[in-house]
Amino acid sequence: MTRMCIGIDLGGTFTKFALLDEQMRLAGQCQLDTPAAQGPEGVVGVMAEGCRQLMQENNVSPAQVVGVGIGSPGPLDLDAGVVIAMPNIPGFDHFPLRDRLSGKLGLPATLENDANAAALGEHLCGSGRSARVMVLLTLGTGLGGGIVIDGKVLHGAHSMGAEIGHMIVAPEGELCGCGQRGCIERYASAAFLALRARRAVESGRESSLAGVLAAKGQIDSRDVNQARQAGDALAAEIWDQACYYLGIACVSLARLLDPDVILLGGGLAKAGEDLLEPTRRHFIRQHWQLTPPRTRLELASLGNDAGVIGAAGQAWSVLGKR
């Protein structure tokens, strides 16, 4: 009898699932819209149904389950099972996620935080495969991350583990909602960057797009790029920008971790070598001059897949051996 997990993406829009075998491949996937306006109950139910749907469109029988892994915004309390708040859903705070599903669905469960489900998913199935120790940085509307040592999720003493985002790359820089000022994500996730190109053209520089704001009533990380590629001035000093930042966190990276790999996705990654070779320029330029750069930076290759084929791969993690 073939053993499988099923991982759980659970997002403000969309509910992702996916069978994952022993071997990690993907042995079936859907899709249901989050109904966010119910509530917890009414998303635990929906995530009890897209369980059921897909082992009946793949033959799997819940005796074949080894366990549920789900992957939820956060925070979490991860020991507990327990989601602390979720920002893009009313109603989750202090809601004990875990073990409201496993008891819906008569199966164990785990609980892990979606950037690090995602990190995970590319350790195992996507472009961190090889490596022992990896680090993936998800550049979009915000700025999340995942820290992956032998094959391990890193959680910290606190489950607040890999917070990338919220590194100070620009000590007294801009405000985060964290908080705190100079955080990398204010400098450059793709929303950010798309801020700080509107608020150029605001206040008065030149530049192409003053059009597409003028056009769209707003700018996007894919319009900066496009302008800079058409050769715009400002579109090129902003992306090179966040690229410059990008490389500040890289080195922060390497040195505290000493990762074979950083990976680059997210919204902004798609961007491909656009984004990826001016930050390995900055990174090898700000790199320390005792040795050459060994981490390498790569971009990640699951795309949206990665969260919930790494939320499976943790309920192996965790259940696989029970």
Given for the second form:
2 protein chains.
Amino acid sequence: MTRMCIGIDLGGTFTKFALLDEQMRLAGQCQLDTPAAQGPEGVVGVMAEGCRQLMQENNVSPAQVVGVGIGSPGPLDLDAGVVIAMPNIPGFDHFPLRDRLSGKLGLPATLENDANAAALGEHLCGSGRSARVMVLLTLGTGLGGGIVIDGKVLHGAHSMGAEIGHMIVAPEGELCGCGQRGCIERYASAAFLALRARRAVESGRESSLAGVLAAKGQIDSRDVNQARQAGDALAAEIWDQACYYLGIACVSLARLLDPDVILLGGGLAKAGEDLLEPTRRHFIRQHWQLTPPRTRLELASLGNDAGVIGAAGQAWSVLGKR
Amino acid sequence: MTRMCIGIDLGGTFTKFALLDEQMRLAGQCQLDTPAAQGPEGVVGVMAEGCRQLMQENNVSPAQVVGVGIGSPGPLDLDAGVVIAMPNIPGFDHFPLRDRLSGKLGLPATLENDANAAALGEHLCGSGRSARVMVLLTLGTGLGGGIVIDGKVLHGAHSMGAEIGHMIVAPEGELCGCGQRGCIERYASAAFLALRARRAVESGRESSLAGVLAAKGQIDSRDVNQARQAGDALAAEIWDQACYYLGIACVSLARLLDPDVILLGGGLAKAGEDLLEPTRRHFIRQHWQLTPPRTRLELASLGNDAGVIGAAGQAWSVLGKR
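Complement to the form predicted alone: the form predicted together with a further copy of the same chain:
Below is the whole assembly, all chains and molecules, this chain first.
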């Protein structure tokens, strides 16, 4: 009887489900809308429904399922399996998500931070395969990430590890929403890169992005890259600045953690080589001379599936021993 | 029969030896001069001699000894047990130190970086006891350190982890000997803090330290602290700047690793509260507002014994399973 783990990636809009076998191969996937307006009980109901649907569609019996891994936005109390707060779905304050779903399904469950789950997913099935030490930077609305060491997610002493977006790369720099100054998130996430472009345009800097802003009412990171490709100087400057700060963050990560690989993922990384190449250049330029760079910079490969795969992988890692 | 591990801390001037029992209690210590001029074979001879002396003085038979842990300056190839190079003792290039000592003693041996060994020592017997995640910053000639997670030293993928002194805290800042700019070592080690004071005096800044420099031909970090205590403005500025950058490094370490505690050790930490209090203040001021600081900043407690204790602890951790 093939043993399976189920992964769930709980998002504000969609909830994703995946089956992962013991060889860390994806054996099935599905997706449901997250009933955010129905509060935690409604959300748990949909999570259980998705698991049943996934098993049915793939001819997997509950007896085959070792456990269910949940990847959730946070902050979380990982040891207790409790959501402390959830910015995008109301009603989750101090909600015992892990045990509530486990009770409803009659299956053991684990709870993991969604960014950590994505890192574990890339480690198990993506660009981070076979890495002893791996870091994922997810460059989206914010800058999230995860650290995997010897196959284990780094949680820290208080479930608050790998808040990579809030490394300080610019002392006395831009004020971050978290209250710190100079967090890498303010310089290199997709959203803040776009915001920096907008502010420059609004302050009167000459750029083709002024036309984009006038036409669409906003600028996103793709607009900045397109303008840069078309030769816009402001766009090139802002894009390069993000890569410069990413290079600094990667040097500090290399010094502290000595990873095999740092992966760039999230919306901004859809730019592919346009992001990777200048980031590598800044990394190498700022890297020490004592040894050649051993840490590789690469693109993440699983896209939006990293989280759900990693959630299932976490269930395997915690519940799969027998 | 009480089982023991022996720790050896190989330094450029002295080699230290310690016996550690299975409860991580120090059961004996001794020290010999390092015969640096005699090359690696002479050094290995003294290492073996010290082990025998330590056993004899403490009535421990070789049969009781589980293994010998060596803490050594590096860079090292930890997996292979090989010294790649040793700045202070010539002739050690690519020398298989672990196996050579092991062969000479007829006992299994382990090799660990001396800074990592000190961190493990503080974790096992010092201020880092019971920490799930712990960081040691050794503020001496340079700025070294080690990271201990769940009782294990973080080595990284290429034996180059925890090079904490080379985190970048000041982009485009001072050029470090390693080739990077803005490494924390250049701002907060004992030697570089003193060097900054000296350069300021030599550039004509008014300070009582000018008299120290004239009288002694040099300034050390203690002179800076004494001048600061006596009300010298330049000394206060330079001391505070070191604490400021330490605060930034500690914020980034807290975000990445979420340690229970960051320990300040090494020569500069002999200033005790004079260093700790302003560093804590800068840490708290720059720390995010999302949660109160959970990571404590404390002084290391084992002083120069941390390394030899940690070396023995590493032997226990690698060789002690039965």
